[in-house]
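Next up: just one chain, as structure tokens, the form predicted alone.
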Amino acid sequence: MNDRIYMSSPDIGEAEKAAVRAAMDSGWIAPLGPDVEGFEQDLAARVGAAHGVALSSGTAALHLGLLGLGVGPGDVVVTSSMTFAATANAIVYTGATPVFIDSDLATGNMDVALLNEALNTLAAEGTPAKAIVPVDLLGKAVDYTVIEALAHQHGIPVLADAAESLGATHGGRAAGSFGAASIVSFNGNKIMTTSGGGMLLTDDEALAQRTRYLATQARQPVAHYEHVDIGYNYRLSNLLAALGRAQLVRLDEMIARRRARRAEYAALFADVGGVEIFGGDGAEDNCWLTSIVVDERAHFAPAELQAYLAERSIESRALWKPMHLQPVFADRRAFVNGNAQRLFETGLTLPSGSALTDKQFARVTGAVREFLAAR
């Protein structure tokens, strides 16, 4: 048996089982049919979007969304350095040019001001950039209020990249409801899963059309296959949007979980010193995951607490690796101010999942405290 504990497991129970059974006694095994529709319509209503366009993953819909935006080769997109490479690999998909800009050291999102320097900067070049992908980091959504009237004020589109923060707000509004469109993730670590999946949601409904179409291989409205655009077979299927509409039922649920989990964290490292939780004020975060950032106060290296736990079958994780010190864009442009590297080399994500049991939290916190005492 498999007794290994992971950052953030599927959360997945009887209702998702009895909804994807139902799926496949219904006969829609083939890729679309109405759960796909239905799912669509349920996460657009919950985050307040007009449409949504149910995809394989986020990926796709970071790609499609960017074809839909006029994006393409020669073209600049300005994008969040901390974050996972899917972000970046889709802008280079459409033949784009990533642009890097560095965090915010109390959030690791974007820093706006470094934004506004690399807007500003890429004008005067004459080469200003075609859009904004803004990346939520961890769950906690970007300064929308800002990025959103820096673009409106230089006549660029953003795409949100809200993969990571499903049931997340700013300014009380819902993250997934910001841009020209937003992008979800589904994959099978995030908040709530589809097994792998995500949609893009706009109010645009153009947009939304044009996505649809070219994720379904761009075939013509005709009795024969008739294309006149690359397409891409990039749609959800219906089985796998069963298990998501089950799973969107249980979302508050689900979050409501994992921040008590954070809240117990942040009780366990409280009275250490040189340790915080990372991500500022939580208030509006999705907390889909807990991690701590150690200073030079502390007496430890978070790779050594990490390497403690990983002796003990317990997973845990450096904050991602920014963008702009990967080697495959070592050549790309970026606007740094030294805090993403900051937060990749003293932050640690540790297990923050919904589908942690008491007994399994209990063995995190209890190896823990065994290694703080040690030291």
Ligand SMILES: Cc1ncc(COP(=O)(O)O)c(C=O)c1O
Given for the second form:
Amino acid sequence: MNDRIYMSSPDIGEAEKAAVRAAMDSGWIAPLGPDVEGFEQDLAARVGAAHGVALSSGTAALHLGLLGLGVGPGDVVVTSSMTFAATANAIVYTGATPVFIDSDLATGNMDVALLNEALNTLAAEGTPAKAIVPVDLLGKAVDYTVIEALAHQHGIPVLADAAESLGATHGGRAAGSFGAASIVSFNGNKIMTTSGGGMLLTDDEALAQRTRYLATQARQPVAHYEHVDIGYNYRLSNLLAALGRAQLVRLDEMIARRRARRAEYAALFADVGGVEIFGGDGAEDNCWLTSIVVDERAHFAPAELQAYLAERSIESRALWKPMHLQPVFADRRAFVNGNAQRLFETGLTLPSGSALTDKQFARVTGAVREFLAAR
Ligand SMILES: Cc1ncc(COP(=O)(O)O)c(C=O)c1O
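Return the structure block for the form predicted together with the ligand; the form predicted alone was the one displayed.
What follows is the entire complex, opening with the chain shown before.
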């Protein structure tokens, strides 16, 4: 690897390497095997869900979760505008149409007043939403207390996109345990990784079984190949599940490292006018990524700091560009208050990974200090 500093690179140690080697030695080199089942049980137990279905990505988990909730062509699914495109793409894969909800300014998460307005408007128009997909932005769980109550009131299921929030809690309850089902991601940049992978977590046994069935090409349980549904090849390999199990053992340690970096960033920017740590101290967050929000009172624009860091081989990036501003979704409906756009324009995510060494982090803070001193 080079000396470039990334926002969130994989944090892999000897335990993970030993786990993958042991899985290889066991001969289970396939998308099934004891580590897949073990990983499902370990993670479901960690978040307090009855079932886990390990899949090839968080996107696959979203896709199958939506199908499992009966979402299909002609349906409308309400989701957060401020998210990674995968959330909205998975809705489109089913043939349904996403309707985007703007953000709460403090957290970037779905604004619950706008969500209520959208659910009422869609119902009044005769096209009630088929599902609600809230997104836990950058590791902060949405206000599930309010969202689940609204969903219940409207009789609409929630599929929680907890891709970024594994290890976070809301009201003391683990992200990944909310809604009819939740999904998490183990992409290489996430809080823990299987290089690529995801999981659907649910208390609903029928939904878990349906997801497992669709993820394995919808094979009927007979001796020959028999199919009555269109299936997908979405299962996680046993080797990657072994990696996931070893990472899960270290999850709390990795969260603690990210939390400590957030505290160091908070100290670094404490006296800088117009700059705040996005989402605050985030006591219940997993601190996956730490971002700053730079308002008009600051003596610099976030893009200037980003360019300064880039020249020094340090990665930083704007928050997600809202889906309702993406060309590919320009014709989709959105309930907008301007907050997601404002966060996109004023936010900057900084290197936050648990694999960052003290030396690398000192390079980041040193560069930020130099930049600020020159303003
Ligand atoms: C909010 C959100 N949803 C879904 C995904 C998709 O997960 P994956 O990359 O595992 O498909 C990601 C991350 O990549 C994400 O950040």
